[in-house]
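Only one chain is included here, represented as structure tokens and corresponding to the form predicted alone.
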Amino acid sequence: MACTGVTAGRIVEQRAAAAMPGLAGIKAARSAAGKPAARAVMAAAPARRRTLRVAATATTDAPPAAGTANSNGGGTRVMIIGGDGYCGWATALHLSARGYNVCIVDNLVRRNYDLQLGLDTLTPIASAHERVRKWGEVSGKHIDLQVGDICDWEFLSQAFTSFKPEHVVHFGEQRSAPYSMIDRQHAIYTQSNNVLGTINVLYAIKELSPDCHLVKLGTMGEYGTPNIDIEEGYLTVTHNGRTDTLPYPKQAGSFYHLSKVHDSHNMHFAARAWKLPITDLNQGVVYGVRTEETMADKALINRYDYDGIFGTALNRFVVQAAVGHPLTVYGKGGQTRGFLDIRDTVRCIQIAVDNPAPKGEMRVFNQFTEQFSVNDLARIVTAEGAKLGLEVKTVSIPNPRVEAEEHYYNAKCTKLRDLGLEPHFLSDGMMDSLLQFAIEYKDRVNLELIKPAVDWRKSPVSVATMSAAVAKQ
């Protein structure tokens, strides 16, 4: 069959580009298509921008058809709740670049937490609207942005009805243990926001998209630190001569972690009662800023939290090393957890979407790639800092949390690797994923925000918002 206006060589180039992943494939395909295709993208830009208008209720305009030859998502419709957050934003771009039809649902409250507490991300981030607009400009891909609260049933039901998701990836919860322990008000907010929002999502799937697959972000913190191996979600038990496979016992360490436990129980019930397909991802501590897509333009960069409320120990250590402040280890430093690179987080989500759970089953994947103690992290950051001529010291400070500081920890994490996850390792990516950004943006660091100001033992009844971010001298 003859090709009109395109040479056979150009077709070969386009097919080669189709085999490339993500943004690299998009760029290669555009180059292979040449200037006429580029002009077509530019001509379509005004129409695409018009679809990005956002109201407090769900939009009803159908998004443009997704999927091009240079992707493998095939236009699969994926709603990402919490898509403006740290994990959600990177996931939205990762899936969009690979041809999935993506809709972000977010009430933008994560940004409001910073305003309330006087915090700020180390890396300056653009508004949600500008991010989505810039992604369309850079990639030629449309992401639908719907701003609203999933605890508002009217909004959520409209979002489901208008987008008709095949998969829902649910990141949309208050994600900080210290935030949940600030005071009674923040504890209640965390549990009501997280638990009730998830119940709304379960009802939306049941009533409006019964074949939709739910991919829910849980946490390894649900398990606590038991003195036995941690299995992936379920444990086979023999008791008094009888054997059963039951949900793994949970020993959460904060009101935030407990909200995730409640989510897991509610989802397990909904899967059995309503035959919903559910994947619960018990994720470890995520690190890193860099993914292929978030580095495509400064307006797409992801957030980096280093403060005592939302920042992790690793993020905090890297910033302290960059500015010449001693690394602050809580207590004895033997607290051990699972970790993974943000590049692996987005890949895990894609794997879960591409391999959905059967209807009526809540399967559980432990989503991490390595285990480190706090002391391990301090040693790694010290060694990496020395390569750059940084003299890094470590000090121990009283632990504001109620947790075991020395304990056994051996968690299983084989299911995602069996499905194709090829992990990145901290030893290979410290410079690219973290230290480079901390050094570049060190002038934005406020050291007062790093000190722990929330003490698990002192969580008061009175409102403590104004004293939560900065420790008393």
Contents of the next structure:
2 protein chains.
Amino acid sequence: MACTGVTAGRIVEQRAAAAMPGLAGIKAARSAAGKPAARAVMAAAPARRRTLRVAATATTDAPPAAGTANSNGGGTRVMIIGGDGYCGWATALHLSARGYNVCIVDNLVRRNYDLQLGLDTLTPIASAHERVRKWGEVSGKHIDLQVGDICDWEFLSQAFTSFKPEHVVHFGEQRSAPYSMIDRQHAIYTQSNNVLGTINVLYAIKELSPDCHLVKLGTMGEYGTPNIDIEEGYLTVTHNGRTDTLPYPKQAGSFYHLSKVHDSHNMHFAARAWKLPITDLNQGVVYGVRTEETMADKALINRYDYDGIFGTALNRFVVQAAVGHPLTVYGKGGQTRGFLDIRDTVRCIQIAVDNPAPKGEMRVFNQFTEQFSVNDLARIVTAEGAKLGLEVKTVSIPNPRVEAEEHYYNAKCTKLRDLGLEPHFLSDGMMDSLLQFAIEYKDRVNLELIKPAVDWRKSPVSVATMSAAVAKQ
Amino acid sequence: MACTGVTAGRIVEQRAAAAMPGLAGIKAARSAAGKPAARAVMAAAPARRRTLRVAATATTDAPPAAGTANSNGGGTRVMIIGGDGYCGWATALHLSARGYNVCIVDNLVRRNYDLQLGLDTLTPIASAHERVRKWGEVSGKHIDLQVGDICDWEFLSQAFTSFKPEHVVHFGEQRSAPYSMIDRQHAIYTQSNNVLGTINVLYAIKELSPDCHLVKLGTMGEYGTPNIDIEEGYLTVTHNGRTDTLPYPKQAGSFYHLSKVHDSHNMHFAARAWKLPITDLNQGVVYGVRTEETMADKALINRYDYDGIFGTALNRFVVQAAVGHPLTVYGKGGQTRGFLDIRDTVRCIQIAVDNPAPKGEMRVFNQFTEQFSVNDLARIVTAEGAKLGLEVKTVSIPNPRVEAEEHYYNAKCTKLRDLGLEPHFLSDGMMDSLLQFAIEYKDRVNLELIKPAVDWRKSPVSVATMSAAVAKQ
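Following the display of the form predicted alone, present the structure of the form predicted together with another copy of the chain.
Now the complete complex, all chains and molecules, led by this one.
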């Protein structure tokens, strides 16, 4: 299914816009987005017989050449579960812009977590319905939005039967470790929602779309911090003179991370028993907020979480630097993890879709590009802040988590590179633009939300939503 | 807390009864049970201040000497979750007979599975309430019966608060691999029930009985069939010049087995984060039905499952031999697993309770005594049948499971032996008595129930309870 919907002229204009650094490039892209788009009718996906309109405005800094193998969606049907979330939304637009036929499946519960806990994204995000409407206006491309819960089999099976996905990209899980540790109920909710939802997806593929490739988001946190190198999913062991390649041992550090360990085991079984093709992406900590598509219009902007429950260390530090608050390092700060730019997340998903796993195999990629310790991040933010005239201080606060604060960490991440990933490294000007972005929105910052609100050791049986919502320290 | 409630005279009589082989010994024990029992008042457990009456009739073939360390319960409060099930009931009586203060927590759902699927135990079992009433009558000992669901936090927390367990022995999970593979709903039920119930138990211990030792029943099936030796829970790996001891990699073969893999990971985290003392018992396939206590009265008899969903291979073969049906070997029959006698199960639990794990550690024991392949079992049953004049044939039928049928298997099981387990081996006359037992009850056999009713590859999304209930082949 070749897609010829992108005119050469628009691509050139888009490339030129994308080549501009920082905000200048984004503004040029926005300007381009405002113009009447060149349109063309592409071959409709056989199962849908829907005419899709394709416009160049949504292509990005690495736009696909029309008809190029493995770079152009060609109407491939990709269901993105959790497509209204941070990574999911960016991925949905990235793929839609490249000619994939995208269906977002989301119960919008991520927005509800914020309401429950009194949190808010730094960036004002539009409603899910307004987002896809605006995307259609900006890009001329249709994204199907199916609002419902994958734990609800009646809904999920109907979504599968109507959309007939060729790939399912599954971001649809509760993804915060602190949220899972708020109290017993949140631990139960997290494992129930994540593990049972994924079992439903496995059955849906097996019965309703048996050739469908599952791309599932796991986490580097599944591995914990072993004292040996972390391989990509499997470890070849020689023991008492015999050798086997076995699933890499898992030592997750929260009920959230554990839920993804459980998913990995369930998927490994389903791949073997039912011959499903599965890619398990053990993603690192994602930072940044801007992809070309999400910056194409205010209504497309992505969420940016900096709070103590959903915010990651780097996003938190950037906001703290922007508002003149000391960076809060948990404990000794030697905690080391894999990190990646959200522009690489969306590209990794596309690579996984374009190069599906063989049937019967659960393939595992470690999806990150660089390793940093928390102290490394604090140093980088401090140095970048100084360039902008910000005086950034760092304080150590008691670690609310149970984790090693000084440890060996060496994780492999070559498989996605081998398939074509060209990383955006943190040193490539990213910090500068992130800081400028945070400064732009700093009037929306609520510093109370940044404090750690969930203590791993406490995690009570009494309902603790309120104490998590009102950060104490 | 010394217990002096067992008179020497009764012990001698009991030992003599237990020394008799097969049914003779059981009848003698039953006869002893009918006599007025010697009674004595023991020191009440501090938290309960209840006077327990102790009678010798319930002591067994290895009765504890009064006051002996690590052999006498001394009123230790042990909550047995799933205490109405096959292993749980035998364990409850074993510990109660030895002076432990036992509380059974059970929602009785195991009996409901039989009703749903039209199955029945070979042995006619009494109701849970009648069982504990009769046990009180036979032994003079009280077992607390709390009927409720550990997934119901309100119930579980009340059970903990009122009983204040010093040890929780957790058998309370859906334990059949075929049941978990009936259809999507049964897969979801199994993982939800097992994983979430265990999370509740972890929170209950952490918050309500923080010094309580958890003894959790896992399964040898968590390991799958790796091409290297299976260690007890952990594997020391040297990789790229560095060494660490990590959780043994898991490759479970059904949604049931996977649920126990998930439990193990969750418990490992809880031990580290909350400093809980946990023993994870990776149990092999249990065979046999008779323990001294369960044979002390008809109303105390244990269940014996031989059907295609809850029956294990050996129990199934024994019933087939007894009724003149060929033994049904799944596929090539090279599937090798660890096995143990139920008399060793109850002893292993006692050993774990008497030697608790240290706080902050999840200790893993492999709980089996011998390895057999399915073909080994068929040969043994055939040979033992011949001694009783039975002509036993074997047929191979298509394997309903997805599993290796010829593979390396060498699993370690030394830790429980080191703590004092003296195994009953299958060759020690067990087969003879099992066969005689099956012959005694053969009028209750329904051969239709033995056929495999659940196919791993089919496991549909449509509700398949009825097709599982009406075995087809």
